[in-house]
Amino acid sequence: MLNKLAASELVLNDDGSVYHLNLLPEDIAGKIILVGDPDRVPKVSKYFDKIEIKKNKREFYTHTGTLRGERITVMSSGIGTENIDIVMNELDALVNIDLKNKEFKTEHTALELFRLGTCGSVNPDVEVDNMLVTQNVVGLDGLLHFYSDYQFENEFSRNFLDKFPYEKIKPMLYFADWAEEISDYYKDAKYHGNTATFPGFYAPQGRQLRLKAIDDQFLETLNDLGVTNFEMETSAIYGLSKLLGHKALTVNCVIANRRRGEFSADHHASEKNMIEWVLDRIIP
C-alpha cells in the first residue's frame, strides 16, 4: 500500500477537518466516550470542569474539556454499525494521519475508546437498571468482513459458531472482546456478558409488527448461545479498535429485559447513574 492517500480516499473539508466528524486533531482528546444519541452528549459534557470545543456535523456531535485536570471527548456516533465505521475511521485518521499531507504517520497512536449505551437483555436474571460491560461480542451486521486483515476467535466465538443455527445468517458473524488492559476501569460493575450487535431494531432484535422475524426463538437461541444481552454499535467498535490499534470498552445501562417483559421505571434517571459512575472510573 502507497502511504500517500488520494483525495477521493481521505475526504477532508475546506478547513482540513476529517470530512463527517468536522474535526481537526486538536480537537479531541485520548479518551474519548462515545454515545449514540447526539442529545447525550451535553449531558456528559456537563459533568467537565470546563468546554473547550463544540463541533457537529449531521449526527455527529462533539464536546472536548477537561474534568479534574484531564482532557475528556465526549462524540455522539448516531445508530448502528455503518455510523461506527464513520466514527472509528475518522478518529483513527485524526490522530495517526498527517491530514495536510495525507500521509501516515510513522509514530502510532492508541486512543480509549468508551461506549456508553442501553441495551436489551436476554438472560432472564440480568436486572433492569444495572450496569453491563462487554466482554465479548458478536456481529450480526457483516462489517468486519469487508476489512481483509480481520481475523478473531476465542472460546466464546468458536462454541458459537458451532451451535449458532441459522445458516443463512452465519456467513455475516465475526467477534471480538474487550481491550483487558484496560478492563479494570469498569471491576466492579454489577455485569460483565457477551454482547451481540444487531443490524437493526425489528426483525434483527426479534419484534415483529407488520413483518415477521426470522424465529419467534431467535433471542432465547442466542441467550443458550452464552449472549447476555443485545445493542446496535458494540462489535464494529471492538472489532475496528483491534484493527487500527485503539482500546475500547462498552458498558450498557440494561432498560429492558425481553425474557421477562420488563422496562426500565426511570430510564433517564439509570442514564445519568451510567454517566456519573463512568466519568469517576475513567478519570478518577
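Bear in mind that the values here come from a model prediction, so they are computed numbers and not experimental data. Residue numbers count along the first chain shown, from 1. Definition used throughout: the rigid core is the maximal C-alpha set that superposes within 1.5 Å between two forms. What changes on going to the form predicted together with ligand URA:
- Once both forms are fitted on their rigid core, the CA atom of Lys170 lies 2 Å or more apart between these two forms.
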The other form holds:
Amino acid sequence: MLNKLAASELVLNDDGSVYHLNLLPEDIAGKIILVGDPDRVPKVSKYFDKIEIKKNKREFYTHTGTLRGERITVMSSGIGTENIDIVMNELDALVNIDLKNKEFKTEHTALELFRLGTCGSVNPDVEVDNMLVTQNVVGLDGLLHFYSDYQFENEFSRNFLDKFPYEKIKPMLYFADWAEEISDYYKDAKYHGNTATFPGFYAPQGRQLRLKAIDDQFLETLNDLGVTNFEMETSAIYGLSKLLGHKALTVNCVIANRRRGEFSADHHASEKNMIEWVLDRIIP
Ligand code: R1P
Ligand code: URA
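Please could you give me the other form, the form predicted together with ligand URA, since above is the form predicted on its own?
Now the complete complex, all chains and molecules, led by this one.
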C-alpha cells in the first residue's frame, strides 16, 4: 500500500474536512458517544457544560463540548453497518492520518467509542426498558468480510460457529476483551450479553409483515446459540475498532422483547435513563 493516499481514496471537502462526517481533526474529542438516531445527539449534548462545535452532513450530526470539564463528542451514525464503515474510517482518519499531506501518522491515537443504542431482546427473560452491555458480538451483516478473516475464539464463538444452521449467512464474531479498561465503566449494568448485528430490521431480524423470514424459529434458534439481543451496528463498531486499534463498548436499551411480543411503553424515558446512566459512568 502506498503511504500517500490518492484524492479518490481519502476524499476531503473544500475546507479539508473528511468527506461524509464533515469534520476537521480539532472537531472531535478522544471520548466519542455514537448514537444511531440523529435526534439523540441533542438529547445527549444537552447535559454538556457547553457545546463548542455543531456540524452535520447527511445523517451524521456531531456535537463536541465539555462535560464536567472533560472534552467529549456525541455523533449520530444513522442506521446500519454500512454507515459505521464510514464513521469508523473517517474518525480514524481524523486522528491517525495527516489530512494535509494524506500520509499515515507514525504515532497511533486510540479513540474511546461508546455506542448508546436501542435493541430488541431474544432472551425472553431480558426485560424491556433495561440496559444491556455487549460482551460478544456476532456480525450477520457481511461488512467485516471485506476487511479481514480475523475472528476471535472463545467458548461462545466456537459453539456459535459450530451450530449456526443457516449456510447462506456467514457470521463474523468479535468481543470486548480489548476494551477491558473501559468495560469497567459499565460493570453494574443489569445485563451483559451477546449481541447479533443484522443488515436490516425486518426479515433479517426474523420480523414477518407480508414477507416470510428465513425461518419461523429464527429468534429461538439464535437465542439457543447464546444470543441475547438484536440490533444493527455493533459488529462493525467492535470489528473495525479491533482492526484500527480503538476501544469500543456498546450499551443498548432494550425497547422490544421479541419473544414475548412486548414493546416499551415509554422508550423515550428509557433512552433518557440510559443517557444519564452512561454519562455518569464515562465522565463521573
Ligand atoms: C433500528 O430501529 C435502529 O435502532 C437501533 C438499531 O441498531 C438501528 O440502528 O439502534 P439506534 O437506536 O442507535 O438507531
Ligand atoms: N433496534 C433493532 O435493530 N431491533 C429491535 O428490535 C429494536 C431496536
